[in-house]
Amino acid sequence: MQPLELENMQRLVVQGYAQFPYAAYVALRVASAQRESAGGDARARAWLAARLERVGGAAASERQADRLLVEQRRAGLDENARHKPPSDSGNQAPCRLALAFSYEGLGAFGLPTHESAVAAGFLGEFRSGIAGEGHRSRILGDSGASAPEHWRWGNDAQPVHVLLMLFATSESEREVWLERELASLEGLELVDEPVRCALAADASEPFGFRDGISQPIVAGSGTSKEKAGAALDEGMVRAGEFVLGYPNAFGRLPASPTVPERSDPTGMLPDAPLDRSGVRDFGRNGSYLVVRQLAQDVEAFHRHSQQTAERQPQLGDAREIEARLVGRRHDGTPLAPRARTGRPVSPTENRFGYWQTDREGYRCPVGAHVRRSNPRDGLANPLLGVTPARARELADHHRILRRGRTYQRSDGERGLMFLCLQANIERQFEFVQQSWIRGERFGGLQGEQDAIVGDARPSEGADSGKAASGEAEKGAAFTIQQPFAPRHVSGLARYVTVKAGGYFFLPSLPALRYLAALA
């Protein structure tokens, strides 16, 4: 296995930050006419060679160096510093820097996008935006409330270059650097407000499940888990899935951005494979990062499950039905039994499959979001050669990296930042996103998307079915699968809504370094 070079990537790429559980994510955009020119603008780039010192790496030394620094915080052993004003020190400070470009904006800041060998390195997706093309919105399921043209930022009315994401150790430290950075855009502006957010302490979202139990481990990462030997449980993933320069799981490099040697003289990116000779390797050990905001109508989703419940008390009350539309209870519990095993199960569970112990759906159905987001060896067909080894391991090739937080606006408004890695765009989330989140034949079910996260739109195998059972309703359906005959609930709305997005790339330390130093 080839080691990764985690002294080279920021650090989101291998740790979502869990020390510091209070962050702040802004929109900017590069100001100045200068942006169009094939330059780019000197002052962002001043801009951004300021901030170089707060960009958190993924090297072990630095990952300890800040846990023990929290840890002092936390202990209140450190009770001066807690009074005293952020330092400017990158070793001192209590706030941590992620940062994102768009496509445009990397020319912005000066990198020669306008050249098509570089042009021609970057992944078509990213380079249209999220936004930029009709048939992505299809794909992705953005129609009606969530269509770009009403978003808050990352469509053509609200470009964005450059996502700064600022990670702090508690609310108020998160207030003064993020007070800080509004006060010195230097060459940017705001686009929209910052979204703030936090962890919560029981690490829930906001419809109330557990979040983030299940996530792939990065192969040589080491990370805690990966040393706990973790990654046993579902079997690691390959860095090269999510970080550039690395194999994936084809066995392949992924596409890799490149910039000519002249646009290099001091050398400062690493050098491209050795079939390709005349140019650096702008994206190695760097990774596209997709932007989501989602706004969650909490009132509205707990509401639906109180009134099927009074409906159709044959399906339990209220959190058992939601229990049944995530795949998990709301401490993380999955509803998929480990097989031959007497324990108890944990919360954190991660250790189960689908095909031996519920491949009929009886317990987690068919449809269930987690169970469409990584269906795991789910999707087995051993008539058709798949075995459920197989259908494991080409579920793992559309894995991504989660890493998202919740986020409530001063308008009570809450909901879902939602921020995922991978090193293939249109492989990765937008296949989660179309042909498992919104596939209507997922599994062998009729004409139903992901209750959670889908278009839940009525369709007529849908209603065929709720008809059948005179479970008839307005709004769309889920399956819960059951021995002789299948249950529907009936009238889900759409409870998630799109408000902003991007696709981004988040680029190594080194390429940091360079388009800050571009002239």
Ligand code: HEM
Contents of the next structure:
Amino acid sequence: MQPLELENMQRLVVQGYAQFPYAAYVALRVASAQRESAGGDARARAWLAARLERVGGAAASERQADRLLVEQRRAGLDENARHKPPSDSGNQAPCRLALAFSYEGLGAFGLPTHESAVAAGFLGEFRSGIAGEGHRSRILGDSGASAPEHWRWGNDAQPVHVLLMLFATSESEREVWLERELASLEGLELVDEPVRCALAADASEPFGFRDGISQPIVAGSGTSKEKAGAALDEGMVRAGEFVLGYPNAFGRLPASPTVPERSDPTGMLPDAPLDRSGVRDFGRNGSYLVVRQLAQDVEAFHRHSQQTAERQPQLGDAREIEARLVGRRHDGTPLAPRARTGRPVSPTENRFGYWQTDREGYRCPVGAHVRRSNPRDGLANPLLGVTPARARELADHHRILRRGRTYQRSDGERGLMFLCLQANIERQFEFVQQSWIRGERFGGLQGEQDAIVGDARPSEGADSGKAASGEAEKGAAFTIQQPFAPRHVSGLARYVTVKAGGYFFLPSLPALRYLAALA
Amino acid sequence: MMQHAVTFEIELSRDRDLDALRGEARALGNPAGPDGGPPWAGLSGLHFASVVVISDDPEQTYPSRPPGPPLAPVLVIELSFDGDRMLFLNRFVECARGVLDTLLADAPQYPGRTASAADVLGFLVKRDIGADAFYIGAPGRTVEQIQAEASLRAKARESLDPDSFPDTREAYWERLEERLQETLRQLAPRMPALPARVLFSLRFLRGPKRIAQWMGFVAWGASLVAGLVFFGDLIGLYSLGDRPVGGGVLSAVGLLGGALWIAGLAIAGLRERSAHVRASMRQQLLWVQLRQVGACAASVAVALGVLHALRFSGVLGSVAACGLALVLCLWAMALAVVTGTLAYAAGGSRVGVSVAGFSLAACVIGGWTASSLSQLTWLLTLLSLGIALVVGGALAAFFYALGRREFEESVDPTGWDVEHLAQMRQREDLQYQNHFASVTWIKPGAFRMRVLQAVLRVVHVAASVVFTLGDLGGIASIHFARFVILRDRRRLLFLTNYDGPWDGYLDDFVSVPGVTAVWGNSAGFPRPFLLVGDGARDEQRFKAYARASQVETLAWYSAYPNLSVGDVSAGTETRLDLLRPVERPLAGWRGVVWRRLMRPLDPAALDLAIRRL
Ligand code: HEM
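Could you present the same protein in the form predicted together with this ligand, rather than the form predicted alone shown above?
Let us now look at the entire complex, which starts with that chain.
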């Protein structure tokens, strides 16, 4: 198996920056005056060049160095200099950056996207953007309160060119570094107030569930999980599902954007694969990033489960009901029993399937969030000749690397800053969202969506406003499978609203250097 | 009642304003729901209908258009309907006259507004190009029946009650049946009896569904073997001046059938067990492959053994014949293993491997059988070797020619035209079902045309004989689909009415060899390997190609836009499960069959039936 060129990747591809619990996401745009000029904006490129040093790389040595740095930092902070302004520079700074570009952003920085050969190399969905087409909003469920016209950024009114992601070890450091960034936006303008995120100590998201447990294990990534998985002959996902330049689940190289050779005179970029001459591979070791700011109506969510528990005591208490909607308990313990062994499962357990132990959904409902967003082997169908192993293989065509964090605004709005990485947005993120999360027929269900993220239902306000008119009043339903006859949780409202979003490209480190050096 | 396909390809005059025409066709609605306006809504028995306009621009380079004179624009109307073609078309002309008059106003030879209905019908019938390959997801169900069964299922679901816990499942089911009596009585007249073929596949072949499909393959291969064997036999027998073979043929056919049945069941049993073993895909395929070929060879050998036992006289003779059969069987299996492994290693598909295995095994068995019966052993062995060489040589020559072409033909690069994409997606996902229309350029030359026609023939037969249970070789989301070679013989049209999102639908195509076998003959398609390999497996390029070849579906109608193929099948099964008490008793042998089909449900089946609701 081809080893991953970690030294050329941004760290976000292999790691969620867990040692840097405080993050800020800054949506930026190349200042309008410069945008028009054909070769892109030189000041913006200078801005980029100045940041390269602090963009986190994925190389093992760099990760190790950062781990030490973080430890030292913590120790140091405890002792004295809590409020000492961080004067360190370069990679000694306790802050790492990640950079992602929208399609217009790449053009604004000078990538020759006006050449059709360059443009055609980027995924169609990336080029037209998350909010640009009625059809896309329709399949993603971005309607009503979530419609792009209400977004803070990422829509037609507020396009974003660069997403600057800043990771810091403490809140104060994040603020200091964020301020510095905002003060040095040469050639760029701030689109909206930065989104500030923090990893909770118990890794819980606003609804109270532990998050960030299940991730696809990437073959060749060299992580401890990958090694353990390889030893156990566990299903792993090919690297090409998440990073360009490596074979994907079909054994092919994912489509990778190329640039003309003449734009890269010093040969920073690798050669394009196969028989394509005169071009260089801009995409290799890069990845596509989907970003969605998802506001969560925490109160309404808990109120609903409380009311349901009172009305339908057979379903258990409110926490029990919430756990069924998610498919894991609040502490993370999966509802689906682990295959074979009857041992109690630990909260972070992730080696389980659905088919052998819970195919009917009596333990973990078929429509639960984790079962929808990754059905594992649960969609096996012997009548169609789909064995459990094959079902898992098919499900693995639609995996995403989640890199989200919870955010909190000063006005009290809370939610999930959802980020995910993949090589093919249509087949991965969009498929998960459209066919699984919003799929009204997922796994034999009928007319329902994910209870957490689903959108085909009145939002809380509309619900109470509209009186006893059938559907609207009832809200959406969620089926809990049981022998003889299923039970239904009804009256679900829309608890998650999209506030911003975008499709971005997360270039490799060489591609970032190339962009910064474009003439 | 069975369903039929009509595809009108109507040439338009070259100076027709296509934009205006498209506008007129769009006015019919896409999607035009089940209670949409004319002409579809009034046409009972119509499942799906669509209208597309195909224009040709020689400047167009993607998907690769081979050079050639520009073609006149054509308008295509796709209809899938119940029952008799002419009866239906008569009603179609009646309902759609106004629409036809507008759309076809200046189509050459169109009889016009004032002409009689018969003239218009004549005009249309002449332009019906049917379908070169036609597939139906849930064959045999009429529109009315599908709708009635869906409402029965909905009612049944409503009647489920989590709070009444009876002692047994049977009691629970009985209560359910009681509650549904009224609904059933109302719906019964709208749910005609199913065609015997459909009932048969539903009731007998349901088990692991694939039994039916494997048996299809097995029977196909076995008939090939049998043919060759009897050919060899004949030569052997006549050269010896032995008695005629009529009786032997008959008994052999009977025995062969029995052996096939048993072998099919055995395979299915094995398959079911192996489904739970976590073997890798490659291993699984290989095992299925070997079992299939082995079982086929075994059954043929058994039949041969008995056949020979009939001919040889005396106990010793019979024992010798059985021994011979055993040897033959081992031989055939060994051969099958070798050829199967070789072909698999070479990247062939399951079908390809079967063919190779069967034909080799057939040659050898044929030769051996014949030779064992004659004294001219060496001669007949030589003969069978000769046959093997000729057949093998012909195959090799074919694949060499194919391989060279495949290597030389150019392929489109991956790439997306976002404007085209946006336009094509505009009307997608407005309801559960979707429509996809694609036009590709057939690679020039007679060779490609022959190959394409042969492949379409195979797909057509397989689709109507083998894949009758709702999935086409693993694609379980098609209601009605067709491939048609347009009259200009340069373009291939694909029309499909499918479930769910486009991307997921195309995902199903990726691993189906038939898709590459058909579309691999189109210019610019991802490079196939020996007809069925690679091709569509280049997933991203394949999807980009499919999108690039898409033409806008201007108007589209579905009689049940929010039912999936699975829903349609589940509706029928629910009805069969529930209908026992009310179905009119049939007399005679049909009654016996009917009662057999309607056998009471066992607890496991009841569980399934409840979950299916
Ligand atoms: C505010 C909205 C959301 C909340 C509160 C939420 C919450 C959760 C929680 C608590 C888990 C279980 C913890 C874990 O396995 O890591 C989870 C898993 C997951 N979620 Fe979400 N989620 C949200 C939105 C989404 C969206 C929009 C997607 C994708 C389109 C998604 C995809 C996933 C996936 C793929 C998993 C892992 C499932 C598995 O592998 O078992 N989630 N989510």
